[in-house]
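Taking the form predicted alone, here's one chain by itself in structure tokens.
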Amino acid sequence: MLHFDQLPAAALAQRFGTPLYVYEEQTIRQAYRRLRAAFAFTDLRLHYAMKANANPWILRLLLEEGAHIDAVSAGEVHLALAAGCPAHRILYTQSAASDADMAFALQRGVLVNAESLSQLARLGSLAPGSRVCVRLNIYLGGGHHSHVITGGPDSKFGIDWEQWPQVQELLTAKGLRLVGLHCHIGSGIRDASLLAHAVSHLFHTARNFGPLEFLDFGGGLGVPYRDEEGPLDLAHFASLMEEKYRAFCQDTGTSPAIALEPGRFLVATAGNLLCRVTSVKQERKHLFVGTDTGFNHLVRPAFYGSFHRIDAVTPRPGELRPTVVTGNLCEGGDLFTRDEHGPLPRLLPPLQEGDLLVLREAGAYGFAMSSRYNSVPLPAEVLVDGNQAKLIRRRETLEDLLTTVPTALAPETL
């Protein structure tokens, strides 16, 4: 029988119901410690990219480990502060940020990372003389899918690195003090050489500016989702990065802090979506096994064609059969065993209605990207440590669907 840490999955399903997100606390802590230990930098700041999973309980345990926070919205700034993160350990980087968004962060003492010349100018008008970080598009991109590439000519993110003279002019004109430079090329990258190439480019561009407090190389550190995939070679990446850092420090006579923004790397493998089989039907072409969850709870397969390992909690004896595992939404694309082109059957043991399944590696961009589509409430989340399970988000009810709707629907008057 399948366990999460020391607790049987079936016992968790009985106690908390399904669908249920289950996270293993020690897996998250160990991932953070492994990443921190890989680098020899005196001042290394690991900004957890909380868009991967913003549950405040997970934020708290990473803050206990020493993490900083990468926040990409006013809401994430709010959650990070509520979880106990000091404002000075938050870097706020929002695409197309409004003046109201920036003012929210500035009023709370959070450093803004400007990603356009327009934003930099507006920030100078809002808070002349303030400290600022600048995000550059270094024209290098990568990632597990085209949707997650955040650098290069087709990317909406960052200021073209060749516009660094305009950046300097705005900093001077608006009286802003540049304290950091930032880049981020994409998500789910397991190629150490590609990541190191981005590092080289930011070091090169940083030479055009004066002394900086830090250089932030973004996130994108990938994890394997398939058994045949290898992990990112952390030791190799760290070695390449440290070599380039030593050369930069020697050339410039400065020694800025180094920042990385891991998200998926810290939480993906720690999370699992536990669900129950609700339908088994053999059609002309496929054996469809339906569940009590859907892409409203885990959108990655439908959105990216992403692969998640699927295990039966208590496998039944019998020959493995090609199976298409589906969700319960009124959408043809609501399939968990698929690629970008459609159904992709998975060899699974015989399944019956009532059986429990686990969708693996769902800790990153799982609940964080969930929705109430089809008016289906959101699932609960549980954090497991040893033989203890803590409810860290209650299951929504049907009544919760009405919480933001006025009880009396009246025409709005201006």
Ligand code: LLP
Given for the second form:
Amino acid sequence: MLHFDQLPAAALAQRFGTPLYVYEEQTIRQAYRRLRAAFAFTDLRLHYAMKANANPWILRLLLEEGAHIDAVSAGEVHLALAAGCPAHRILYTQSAASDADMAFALQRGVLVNAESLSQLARLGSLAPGSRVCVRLNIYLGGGHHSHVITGGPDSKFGIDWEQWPQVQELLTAKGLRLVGLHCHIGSGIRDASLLAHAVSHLFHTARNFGPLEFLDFGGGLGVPYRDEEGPLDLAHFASLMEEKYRAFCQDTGTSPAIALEPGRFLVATAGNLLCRVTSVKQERKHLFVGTDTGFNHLVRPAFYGSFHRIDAVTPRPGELRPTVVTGNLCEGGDLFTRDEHGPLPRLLPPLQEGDLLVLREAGAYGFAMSSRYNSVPLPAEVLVDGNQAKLIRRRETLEDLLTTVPTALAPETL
Ligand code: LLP
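Which structure goes with the form predicted in complex with the ligand, now that we have seen the form predicted alone?
In what comes next, the whole complex appears, and the chain from above leads the way.
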């Protein structure tokens, strides 16, 4: 019988219904503490990349642990502040930010991370003399899929590091005060030396600038999704980073704070999508097992061909069978056992309609990327701690699907 912390999965399904996102509070706290403890830096800022999971109750528990926040939209700034994060602990890294986006952050005292020369210039005009961080493209990229690579010639993010003289000029011309440099090369990286390589690049470029309050190396720290995948070697990453930091401090006579922006690392393994089997059919080629969820609730398999472990809550005895686990949406790609190209049957115990399944490692970019496609309301989210379950987002209702639609039209001639 499968449990989340001390609670049986079946009891959670019974009480809160399915599909249900279930998070283990202690797993999140432990991930944060493990990451913090891996580094010797006295001033280490772990900016939780809340795009991975923006539930305010999850933000609160990470803030309690001491996290800072990486926010990428006005909505994320709003949620972080609402969860009690002080403005000075938020770094605002919006892609293609408008003046309105920047004004929103500035008015709340949130530091803007500028990722283009034009954004820097506009920031200078909006808020002359303000503090600013600059995001560089250090021409290094990595990640579990091409969609999540954020550095290199094809990347839309950041200012080409070779343009540092133009950055300098703009800062001077606009009277802006550069307090930090930032890079982020991609997501889902379990190779410590690649991450450390990015660290070297940013330290190298930072030598062209004056004293900085902090250097932010972004997120991207991967976690294993498959049994055969090894974890990121944190100790190795930390030692490489510390070595480069010591050299930087010695050469420049400065000792900036170090920032990282972990999203996946902190929440992926803590989260699970609990769902129910609603259909079992043996077709000519495949055994299809349909569920009461779909890529509207967990898009990673359909979007990236990502692998998520699938466990039966109460495995039935019998031979494992090659099974294609599907969602309930009207699209052929709505499969949970697939790669980028199509179905990939997985060996699972016999399943019957009514059985419960768990899609594992779904805490990061799970609910956060969910949608109301096919007009299916969003699932509920529950946080489990010991033998206690807390509903941290109620299940949407059919009525919720109509909340933003006026009941009568008020035509306007413009
Ligand atoms: N910092 C910046 C500037 C980012 O763009 C991201 C992720 C992070 C930090 C956090 O990266 P992490 O530590 O979570 O790898 N939806 C994709 C992942 C997209 C990541 C986007 N940016 C997925 O489901 O794999």
